[in-house]
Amino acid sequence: MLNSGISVLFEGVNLERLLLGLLVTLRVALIAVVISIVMGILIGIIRTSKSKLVQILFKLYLELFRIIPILVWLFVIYYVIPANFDLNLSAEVVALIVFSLWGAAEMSDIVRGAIISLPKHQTESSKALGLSVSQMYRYVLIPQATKRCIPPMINLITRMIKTTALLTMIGVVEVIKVGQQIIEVNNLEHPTISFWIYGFVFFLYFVICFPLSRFSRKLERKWAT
């Protein structure tokens, strides 16, 4: 009985949606993620100013991102604001800034911190040089924050690529979406489906994500020493 599940992912073209669904996964994460990685540097420098103003602005940006769901972030910009503003946004573009914005927030923390954790005197010698603040940044900081940037922002794309798992909500067809799809239509006759079909997308979460967090541990492991 377990076996005949089995048979339904290489019926017809089943593996073949699915790997496609997992294709739409693995764009919007891609978008999002260079996305946020142009915007999250940005927001990062621009974080490290002294002015009061500029970090609890910034700093109310991030908590709304981790206090609020992201599930509840793609309800409200799906549902609530197109029918207020008479906006026609697809599920996919929802789910990039959703997912842009998201990512944004998190890379800022994550520059801004590898920024103020450079010892102050590479500061004081880039001042001394006469380098510009642009230029301070661009010859000195940044190319020095970027080493201790790299493991947790591996670690941040590979949390987007999981979390991609909620698009299913708002109607995104990616692979999970996918495999409820073809659950539905062959649970009466395999009533094992579900398991091979969600184990199998486990196992495609698991060959993207477990490279990358395997990655990011030995870059932590090699930079530490």
Second form
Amino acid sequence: MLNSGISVLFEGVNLERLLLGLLVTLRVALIAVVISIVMGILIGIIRTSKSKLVQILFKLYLELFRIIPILVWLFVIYYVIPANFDLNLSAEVVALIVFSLWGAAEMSDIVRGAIISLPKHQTESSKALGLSVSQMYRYVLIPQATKRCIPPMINLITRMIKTTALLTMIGVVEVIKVGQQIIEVNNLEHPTISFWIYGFVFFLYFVICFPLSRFSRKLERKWAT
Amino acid sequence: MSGQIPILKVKGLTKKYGEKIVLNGIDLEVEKGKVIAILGPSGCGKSTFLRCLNGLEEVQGGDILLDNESLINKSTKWREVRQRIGMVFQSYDLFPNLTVMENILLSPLKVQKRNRSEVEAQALELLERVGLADRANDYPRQLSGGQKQRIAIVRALCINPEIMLFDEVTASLDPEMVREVLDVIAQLAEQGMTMLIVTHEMNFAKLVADEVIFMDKGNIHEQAPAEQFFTNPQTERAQQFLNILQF
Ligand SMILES: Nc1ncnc2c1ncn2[C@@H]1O[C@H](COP(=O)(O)OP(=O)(O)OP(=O)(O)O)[C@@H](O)[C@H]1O
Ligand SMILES: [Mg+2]
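Same protein, different state: after the form predicted alone, show the form predicted in complex with the partner chain.
Let's see the whole complex now, leading with the same chain.
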């Protein structure tokens, strides 16, 4: 019976465990997002430099994260580094490293794109008014670029939250992993359990990501002009 | 007042983009309070010339002297020079993230570190003069092209420059807005501001300029008092140029 599954959700500490799993998911995502934004802004500004070497180096960094799947990055750092460098990293720390590096790369691309898409005369008139380079960024370029950055940044954050699903693969006990554990224990007794548990996990992701995506679309429309 | 030391002196100014010579040894002396109109066909180097004067372009040869001090050396502090030589561009280049007042105050407060109330008073007075005192708190997107351009002029003036450079400031305006901007510049000329004005508005140049330089292919092809240049141009190229425009 379908109904029997749903009761499991509220049995014992199951619900609490799922929400704690969600907390792990959000903790990794949130810390990585904060690091990504800070690093992404810095790297993004650096990437507007005219130096070819700087451009190529950071482009390479970005492409490495675009070409190689995040899951592979997780495996590489989780399994390869400890084996070869005598360094034991917990799964969650590995997740944070990979997500921060990935997020920073993507954020930097958003920031760079926003800055170079600003009309050139904004730079020129800043200079003609005697502003220093840092004043130009602070008062003119960054405020204008911020508006262009925020909607794509929110989209990236949603993507990062969704991609935390991969963390079960290196053994982080996040919301999906907890779900699997509950299913394994109850599967024989309640054959429909996986429907309810995964349905609930689906619901949790939706509740977090949908408002974000709506918010970014609203901002995009509001700032379209 | 003639016979005094020119405020700005340009000697053999040369600018290249790669192999391409864009300015081919420009010589010019500008006395304080004089208005110079720079005319010439598209691509002859007018904008490039102005941009060299405030260090927006690097030059490959020659010299620029401001008050007899050379600007072409490593120790030149262009940020200070730009406070003495203001520039307004063709594009309406106000900062869209700042209000009119914030646009005007930015450089006086942050670059020149002047006192806010003093600068605000000056800004309001200048806004009054260009007829836009009531728009101080508007954002640039709420203004027409002509209004934006007048604000851009005020913004440059509020730094108290000694020389103003105008690069086709009316070229992208609707015809009915050209007048309001030119009026502001004419007013400045009357007040004795030293100006170099690139323009395609011949009647305006005739009216406000003391002197005309006609450029062609990176050279000053003809230089003459405005009156004389328009009534009796000496070179064939200048005659052709005026004929085409008068049509
Ligand atoms: N960044 C650049 N790189 C290479 N060539 C350039 C660059 N900027 C300008 N030029 C060239 O230099 C020449 C002079 O340009 P400039 O903009 O000074 O002309 P102009 O007299 O202002 O023309 P217009 O009346 O069309 O504004 C042109 O032939 C132009 O193609
Ligand atoms: Mg030009």
